[in-house]
Amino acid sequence: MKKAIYIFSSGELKRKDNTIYFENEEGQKFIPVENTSEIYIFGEVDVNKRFLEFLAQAEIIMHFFNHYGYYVGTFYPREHLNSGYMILKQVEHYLDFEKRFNIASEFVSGASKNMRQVLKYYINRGKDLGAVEENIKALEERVGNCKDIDELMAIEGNIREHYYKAFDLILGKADFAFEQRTKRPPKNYLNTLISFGNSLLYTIVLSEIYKTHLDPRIGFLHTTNFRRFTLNLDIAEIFKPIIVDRVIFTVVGKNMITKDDFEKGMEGLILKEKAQKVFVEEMENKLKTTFNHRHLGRNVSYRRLIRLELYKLEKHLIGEEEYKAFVMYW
């Protein structure tokens, strides 16, 4: 099976007769071509043009995140699956208002369902968050009544404010208290893990995309403009609640990052890279995680849902099946 490879370490990255090689003063490692489904660079990394023909061929995706683990960029190999019918059908979803607006609606509903189903989670276990739940699904019930995209990204800023400020209770730790979402960059500990998570999903979900007809750069709730991305920000709203701030309460919870796992740089507070490596890893463990899908009667892993949301996009788009956002049942 294929699998994902981060690199912290600074070095070149060459292709050596069909192989990827990486090499530093540390030493040489080879790392197969063909168990390799894409690269996450988060140290200084050498490529020339060679190298990336040679990714191109073998359709593996190289992502790109800068000193303070931001996510800069992704070198995204000529589309391998795109189809122009595809496109043609996004296009039409996005320039008819009603037909962006439902399924813009239902990234935020099914957003906002998986939150709450966090919430519940927490609840069950003793947590004083009933009131904050309450607060999301009276925000969720508008989220038909929007007259247009933006009041549908104001509802669901307000719904994810109410969401991240049930996390002092739910980590119960001082030092990683929430305050309020800031980023660019980010101003406490919390919003620094908040944001590196949403960045390394984003690519997770461009990753995903790439194995799919539909072209990442036709979103529907956010505005497809200059942007180079925005499919994958949309499908990512879904699975943040399930996937990044799980890691978030796991790393945190278990004193796997501490307050020490955190310098100050010029753009604000940086991750270091030991914690980086240790929320990775996590992240991968989590993505791995497979539980019985309902519908499909069989496991499944969370990458693999992933995948098949946009496949059930897809079928909405050519009008096979109606689109519903997932919501996990646990």
Given for the second form:
Amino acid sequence: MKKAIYIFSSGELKRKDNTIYFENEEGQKFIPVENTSEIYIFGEVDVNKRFLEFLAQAEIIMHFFNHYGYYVGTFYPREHLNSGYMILKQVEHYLDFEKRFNIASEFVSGASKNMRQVLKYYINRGKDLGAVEENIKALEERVGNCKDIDELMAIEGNIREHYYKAFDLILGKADFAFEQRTKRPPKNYLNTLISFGNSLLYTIVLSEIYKTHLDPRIGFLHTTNFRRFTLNLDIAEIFKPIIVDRVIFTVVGKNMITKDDFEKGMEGLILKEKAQKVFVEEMENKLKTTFNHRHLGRNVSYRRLIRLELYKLEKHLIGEEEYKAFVMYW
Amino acid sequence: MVAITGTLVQSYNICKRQTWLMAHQIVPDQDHPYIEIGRLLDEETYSRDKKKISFENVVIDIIRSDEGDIVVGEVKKSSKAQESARLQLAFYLYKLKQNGIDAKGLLLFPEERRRMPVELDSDLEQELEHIFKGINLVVSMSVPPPPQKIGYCKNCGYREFCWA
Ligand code: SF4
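Alright, leaving the form predicted alone aside, put up the form predicted together with its partner chain.
The complete assembly is shown below, putting the previous chain first.
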């Protein structure tokens, strides 16, 4: 199985014969290209064009994060799985309001259902979250009545606000109080973790999109301007509660990350490198975890689950099966 | 009319849904282990006397040319899908013939140390033309034929796409 490579230290990435070669003062390391699916760069890493060409040829995608752990961008090699047919279908579903709205609203209600599943899990463990769950459910029922995408986005923002407030009860840690959602820059510890985790998930979904015939620039819920990736943002909505939030509950709940793992940067709070590593590792563990997939009748990993979601979307676009977002049931 | 390729001919014999997907450039999952093996086999076996030629949308391997005969070889992992491999090879011979080249075919199963000659006679030609018609019919459908669980699904690169 191919693996994602994370580079936190600084140095230089090069091509050496048919391997990826990483070098810095501490030494050198060879990474076999056939075992690598994608590369995440957190450190100060130099690359040259020859190296990028090599990645493109090996169909490896590379994500960059800046020194503060903020997503910078992705080297997305020229699409290798090109289906003109699929792109036409994707565009058709984007341009037709009805079609676009159906997909977009499925993303929102799928995300909402997964958030409620998270809450139900804690309700069953005696947390007093019944009212929040009810509120979210009421909002979710309004999804179908929205008259445009903006309204849909507003509802989804509302749902998330209710949901994140519940984190205070779930986590029970004063240091990680939610207060309110602040993105750029995140203003408190919990928001910093949410932003970091979500950015990671966006790139993971993007990597999976790269292995399908979908064009990442054409999203349905998030507005497309053809210069940015948006489909990954759409799909990530469904998986944030299942993947990112559960990683947050683990790392905070088990004190793997505490308030000492943050520092004040120019633009707000920053997760220190050590804690970034802890988070990334927990995220990888989660993605590798397998569970029995009812429909497929066998074990799949969470990472694979994302790919399956994309396949379902493709099947919707070609008109063979209506897309239903994945909802976790445990 | 769709451009018929050897892969389409081969898939038509296995699963019509696969034919439809391939013709719409929805290629199978590239992480799939069987695809990797296929690629490796192709690169490593019979590299000695192999020449690749391509024309129209077909790439074929000419592996040997004894006694003036042109022999088109096709390397296969196992003889399980022998029938579809035979048709694929027949298709190459058909294409060559259209271009004025008379060739013979040989299916190779290196792992089983077995080989099987394929010759293009009028029966086989008719069978192929029948298949071309069938392919065109399938591909012109507006949605793919629904998936049906067959033995092949287990090793098929579309498995997760079909059953997700
Ligand atoms: S998985 Fe089965 S149904 Fe789907 S294309 Fe392959 S053989 Fe056909």
